[in-house]
Each structure stands twice: as C-alpha cells, then as structure tokens.
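To begin, one chain is listed below as structure tokens, in the form predicted on its own.
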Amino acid sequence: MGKQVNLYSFPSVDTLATALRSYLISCQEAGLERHGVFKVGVSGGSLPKTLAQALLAPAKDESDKVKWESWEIFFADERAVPLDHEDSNYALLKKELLDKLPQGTPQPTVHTIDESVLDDTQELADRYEQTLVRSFASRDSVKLPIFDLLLLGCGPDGHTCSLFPGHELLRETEAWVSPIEDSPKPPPRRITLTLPVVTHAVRVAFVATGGGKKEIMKDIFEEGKGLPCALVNEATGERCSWFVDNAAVEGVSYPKRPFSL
C-alpha cells in the first residue's frame, strides 16, 4: 500500500483533542485552497464528543480559527430514524457540537437525511446519494465523491461507518451510499457511505479511545483480518491518520509516531 498509516498516540483525550484540532484546521485550509469549501463526513458514537472538545476550544490565533461558514458537513452513516431521535447521528452531533457553538458563530452547512422516506432505506440511501451528487458534481462527471476529510470511529468489532465485518456491503463498488437492513448493532436499519467512497477521501482520520479498544486495535494493526477499519488502512496508507489514547493501543506493536503536520 506504499507509505504506512499514521498512528498517533496520546497520554490523554485532552492532548489528543488539541492535536486533532491542529489536524482539522490543516485539512480545512487545504480544502479551502482546493475548492473554497471544506467538505467533511462524520460518523457517530463517541466521535462527536471528542470533536466538540477539539473544535469548541477558543482559537489561539488567526491561524487556529475554525471557519464554520466554510464547512459542509455530511454523515458517513446515519440511522433510519427521525432527526430528533436519540439514535440519530445528526442529533448526537447537534447535541455535542452544533448546539454549543458560541452565539453569533457562522453556521456550517449540514446535510441530513430526508425524514420523509424513513420507511424505505433504499430510497433514503438514494436520496442521500443525490445530495452528494449535487454537492460533488454530477454523477456522470465524477466516478466517486472526494471528501476533504472523513472523520470516523472504530467499533469494538472493527466496523466503521455502518460497514460491518464480513457483510456483503463491503463488496459494493457502484453505489456511493447504500442501505443496510440487518446491522448487527442496533438500530438495524441504516444508510452508509460505501468503502470506495471512504477510501477515496483526501484524508481519513479515525478517533479511538479507551482500554476497551486495545484488542480490536491489535487485530486491525497486526493481523488485518479483513476488518472494515483494516481495509480502510490498506487502501489509504499515509492518507489515513489514527488519533488514539495510550490505553487504546496498549500492547499494539505497530509503530506509533509523534504527531506533526
């Protein structure tokens, strides 16, 4: 796969969040230079909380500023539930981050699912794909959307987005967004970006914290085992960075490197 994935390990979530902010600002500036906007996809789980810790801190100076008005936020996966439901990734991001933006802060553009078609996950996926098409150019002119950054989590089984180990969705090559009706983790009905979309991002960042992750981190980094997170690592190489705390990689032999941009 060429150059290796970056594994950045930190003594605490606080120090991780500080480095993650620097990384996010760097990706933001690269996106703005590339096309005047920062297109980022986010997933749920514990990620929005860490993201909030990184992004809600006051800017140290002009170069450390989050330019929210330039952010275009998409969801790497979403559950087929109303947007105010406790299982909604949008609701989680709203609660942890968007609702906490200081008053007067310019708002990012946030692309949510279409609640009118929650009963039909294929239609839900198709409509979200059309949202991507409108933002990233017509389907005919680009084979795949290229996100400036995808911010992902890692499940205890090695899943990311709603791409689960051994699931047939891992073999999807045509769709940008696919439905899943049988997620092994509740709720079962969801939509997700497909693996080719994930691996075509300019940058991919995983955030994984806590001792509960160390066994699956060993599997991902030492054995691969065809786990979705490992498949992303293999396809993206140095474009992929993991932000983890020391507890999550205790006993993992893969080389960690000091964080630098």
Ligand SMILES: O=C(O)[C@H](O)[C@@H](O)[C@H](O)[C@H](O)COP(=O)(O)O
The other form holds:
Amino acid sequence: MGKQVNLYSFPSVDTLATALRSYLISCQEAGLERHGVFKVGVSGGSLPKTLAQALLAPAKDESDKVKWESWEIFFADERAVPLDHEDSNYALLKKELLDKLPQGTPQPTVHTIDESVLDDTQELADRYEQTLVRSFASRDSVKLPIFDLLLLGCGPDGHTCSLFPGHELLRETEAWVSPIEDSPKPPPRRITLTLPVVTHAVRVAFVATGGGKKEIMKDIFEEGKGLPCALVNEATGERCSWFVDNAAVEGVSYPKRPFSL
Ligand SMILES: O=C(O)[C@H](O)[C@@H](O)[C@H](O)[C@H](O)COP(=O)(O)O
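Form predicted on its own already given; the form predicted together with the ligand follows:
Everything in the complex follows now, all chains and molecules, and the chain you saw is the first one.
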C-alpha cells in the first residue's frame, strides 16, 4: 500500500457517529467549494442507520449545519426491487433518514433507480449510469464521475457496494454502473458502482461496526487477499477513511489514528 488509509476506531457507535458528522460536514464544505453541490453515494446494510444518527443530531453551531438543499444523494449499490420494497436501499435510507428530517428542512436531491426496468438489470444499470452522466457532465467529457464522497459498508466476506470477492465484476474497466445477477448476498439481482468509479472518488469512507467484522478486518488490513475492500484501500490510500468501533478491530494490528480532520 502507498499512502496509508485512515483507520479511526471509537469506543461506541455514538462516538463514531459524532466524528462521522464532523467528517461529513467537512466533505460537504469541500464539495460546495469545488462545485456548489455535495455529491455523495451511499450503500445499504447498517450504514443508513449510523448515517442518520450522525446527521439527525442537532447542529452545534452554524459551521456544523447540514446543508440538505445542496446534497445530491446517489446509491453506491441498489437492489433490483421496487422503491417501496423492504429490500430496497432507497426504502431503507428513506425510513432511517429522509423521513426523519425535521419538518421544514430543505430536501436533498435523491437519485433513485428507474423502477420501470426492474426486469432487465443491464438496462437498470445503463439508466442509472445515464443519471450519473446527466449529473456529472457528459460521458465523453469525463472519463469517470468524481463523487465528493462515497459512504460504504464492508460485508463479512470483504465485499463493498455489490462488488464481491473473486467476482468478474472486479475486472470491469469501462462501465460506471454494472448489473449483477448472482450476488451472494441476497437479493441476487442488483446494480453497483464499479471499482474504477469507487476508487476515483475524492474521498471514500467505510463504516464497519460490531465484533462480527473483526476477522474480515484482519484479512483486509493485514493481508489484503484481493478483497474488494482491500482493493479500495490500496487504490485510495489517504483519501480513504474507516470509521469503526473497537469491537470491529479487536486484534487488528494496522495502526489506528486519533480522529482529526
Ligand atoms: O446493498 C447492500 O447489500 C449493501 O450496500 C452492502 O454492500 C453493505 O454495505 C454491506 O453488505 C455491509 O453491510 P452491513 O453494514 O449491514 O454489514
């Protein structure tokens, strides 16, 4: 690995969420400075809940404000199900976060998948890629979209987004968004950002909590083993930050850093 990734470990999810809040505000401000909006991609799993804990807390002062009207939210991966289905990552984000924004809060822009093509995952991926093209400028003028931030989870097998260990999708170099029909984590039919898009983001943050993650964290941080999370670490280095609780990194020898912006 070149420059080291930032591994921040916290005694509890509460303390993690507080630090994540400061990090998100700093990414928001950097995005606003760069292009007047904040473009962020989010995953499913346990992330939306922790994200909500971070973002629904009241602002400490003016500089700690979430400027929702400037947020453009995308999905790092999404399941090929209707938007109100219990497996939908959008439905999860809505339930955990969007529906809980206090009344009168300006709404973020949320880019969902096109429900009219759920039967065809290639078309579903192509249409989501077109959504990115429209938001990030034309496919011809930009080689890859550059997210201000991607907020990702880490599966117990080392997957992230819907990029699974050993899967041929890890070799995708052209598409921005790809379909997958054989996801080992149910449901099997999904779309996902591809590895080049993930590693091209200005910043990437993983959130991983709980003792169930410690074995895979050892594999990712000590041996790599070509695991998707390790590939992201290797390609992004210091642009990558992990927000974990102590239980998730118990016994992991990789140096932890005190959290600072
Ligand atoms: O749609 C999905 O299934 C997720 O995007 C997936 O990539 C998730 O982030 C990881 O599986 C970690 O999930 P946990 O945070 O629940 O461990």
